[in-house]
Structure formats: structure tokens, C-alpha cells
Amino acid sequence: MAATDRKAHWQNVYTTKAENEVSWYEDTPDLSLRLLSEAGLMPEMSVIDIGGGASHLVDTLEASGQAGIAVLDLSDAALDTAKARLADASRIEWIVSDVTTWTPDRQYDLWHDRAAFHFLTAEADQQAYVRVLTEALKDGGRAIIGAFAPDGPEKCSGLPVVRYDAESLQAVLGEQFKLLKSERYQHTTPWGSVQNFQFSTFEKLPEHLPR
């Protein structure tokens, strides 16, 4: 799917459905918060949420006083939903962009992606994502990527996805990223169905260091 088609799809989703009417909705992002904490997130660090949409992760990070918070999403409608929940959204970096075509102008300590990467089914888009991840993450920074597990759904929001285990995700990211941990997770949708995910945490290595 081309970037323009992806943008139109997600803009339509977030303008026609309430935030709790989509399968990925969760009231409290407990797993993401735990994984960020285990990855070493400190109050003075910067974290970017890729495909964050209307997720409540930004609310919790903002309330905790996190120094640097960025949310990237294709849909400005999704980001507007998140902004409307916050008492002060002005200190958040809101980025309306397709991650595969985005040019970062800074680097972050942590990269969080809960179920955005698995929508990139074309190899060219996957490699573009890895290129942006490499540019946007500091050396020694951690990337948390959640995707449907091999026994997870084959589609989401009417779109095909690529399902991953830790090893196949590592193969796509390449040698500059070291797998630190991976775990399975069962997400229950607002209507009670269960989706199998796997979440992996990677460290970005300096280019001159071996894995």
C-alpha cells in the first residue's frame, strides 16, 4: 500500500470511529509502560511513540513528567483525539507523517511501536522503516516493537499484516540492532476477542561494534 493510501485509510478510521471502537484500544497501556521502564526509561530521556494514534500512552508519560515525548502518526485526526484529552498538549512533539517517508531532525533515547510495523508488507517499506529507526534512535538507545505473533491475526482494520517472532523481526532490523528480550502477549479487544502479539526490545549498536 502506498503512503498516500495508508494515510487515507487511517484518517478514515479515526474520523468514523470512536477511540474505543477499534481493536487495538486499551484504556491503560500497562505492557508498554512496563517495557519502557525495563528498557531504562528515565524522566530526563526522550521517547517517541510510532503509530501512536489516539493511544493513552502519551497521557501517562505526560502525567509522569517525562521530559521528551513525541507521537508520530499518519492521521492528524488520531493525534487530535489524543491532544484533546491532555490539559497541556503543547509540550508534546506531534508529528503527522508516514514513518517510511519521515526525516527525523533529532534523535531519541527510546522508540516505541505497538502494532505499526506489522502493517508494512512490502520489503521496500520495511527497509525504509529500518532506515528511519536507525536515524532517529541514539546509539545505545532501545527500540520496543510489538507485532502480531506467528499465530496472531492475518489482517487488522481490513489490511493484511506481516506476523513476526523475535528472530524474523531481528532479521529485518539487521545487525545494528541487538535483541535484548522478547515476550508473547495476548491483547483482548473491546469486544472480547483475543489477539496474539509478540513484543521485542532491541538495542541500537554503534556501527563499529559487532553484535
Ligand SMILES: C[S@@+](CC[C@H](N)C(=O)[O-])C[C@H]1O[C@@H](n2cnc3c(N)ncnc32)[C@H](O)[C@@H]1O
Given for the second form:
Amino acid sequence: MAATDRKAHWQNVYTTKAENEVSWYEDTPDLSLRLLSEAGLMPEMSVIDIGGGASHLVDTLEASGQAGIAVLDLSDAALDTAKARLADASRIEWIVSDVTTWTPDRQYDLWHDRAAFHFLTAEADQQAYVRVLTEALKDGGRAIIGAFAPDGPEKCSGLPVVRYDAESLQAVLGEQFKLLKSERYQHTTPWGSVQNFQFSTFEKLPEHLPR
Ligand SMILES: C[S@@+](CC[C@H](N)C(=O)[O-])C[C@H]1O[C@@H](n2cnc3c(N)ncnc32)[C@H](O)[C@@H]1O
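Could you please show the structure of the form predicted together with this ligand, as a counterpart to the form predicted alone just displayed?
To see the whole picture, the full complex is given below, headed by that same chain.
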């Protein structure tokens, strides 16, 4: 899918549907919060939510006093929905960009992605994502990526996705990322259907270390 079509698709979703009318909606991102905590998130650290959309993850991180919070999404309409809920949206770094063409100007301790990476079906886009992840994450930083599992849906928001288990995700991320843990998760959509996800946590290894 071309980058312009991708942006138009998501802008249309977020300007025509309420935040709880989309399949991926969740009131409280309990699993993401637990995985961030298990990955070592401390209050003084920085975390970026990739394809964060209108997710409530930023609300909880902001309310808990997390020091560095960034949310990246290609839809500014999605980010506007999230901003409008927050008491102090100004201390969040809001980034309107396609992740595959983003140039990070700093590095983060943690990278979180729930259901964004799996939309990248072209190998060139997947490689661009891995390049950006490698640039944006500190050495020793953790990346938590949640995607539809091999027995999950074949589409999300009407778009085809690539489904992953930990091994296939590891193969795309490459040797600089070490798999720390992976777990299956069943998300229940607002209309009661169940979607199988796989959430995997990786550590970014320093480039010069033997593996
Ligand atoms: C299924 S939604 C998940 C939203 C959010 N992570 C959550 O869990 O509620 C996918 C999100 O990824 C964003 N997205 C899709 N492709 C993207 C890309 N190439 N770059 C940045 N964001 C993207 C969409 O705009 C959308 O907000």
C-alpha cells in the first residue's frame, strides 16, 4: 500500500468512527502496561508508542508521571483524540509520521507497538521499520511488539496484515534484537469477537557485541 493511501485510510477511520467503534479499542491497555513494567520501565525513562493512534496507553503513562512519553502515528486525527483526553498533553511528544519514513532525532529506552507493524506487508517497509527501530532505540533498550498471531485474523481495519509468532518476528528484526519473552493474548473487540495476538519483547544489543 502506498504511503499516501495508508495515511488516507487511517485519517478516514479516525474521522468517521468513535474511538470505541474500532476493533482494536481497549479501555485500559493492561497487557501493554504489564509488559512495559516487566521490560524494566522506570519513571525516569522514555517510551515511544508506535502507531499509538487514539490508544489509552498514553493516558496511563501520563497519569503515572512517566518522564518521557512519545506517541507516533500517521494520523493526526488519531493523536488529536488522544490529546483531547489528557490533562496535560503538552508534555507528550506527538509525532505525526509514517514510521517507515520517520527520522528519529533522539533515542528512547522503550519502544511499544500494538498492531501497527503487522500492516507492513512489503519487505521494503518491514526493513525500513527495523532501520527506524534500530536508530530510535537505545542499546539495551526493549521493544515490545504486538501483532496478530499465526491463527489471528488475516485483516485488520479492512487491510491485509502479516501474522507473526515470536520466531518469525525475530527473523524480520534480525540479529541485533534478542528475544526476551513472548506471549499469546486474546483481545476481545467492542462487539465481542476474539482476536489472537502474539506480544514479543526484544532487547536491542549493542552492534559490536558477538552474538
Ligand atoms: C490497529 S490500530 C492500533 C492503534 C493503537 N496501537 C492501539 O492499540 O489502540 C493501528 C494504528 O497504527 C497506525 N499506523 C498504521 N500504519 C502506520 C505507519 N506505517 N506508520 C505510523 N502509524 C501507522 C494507524 O494510524 C493506527 O492508529
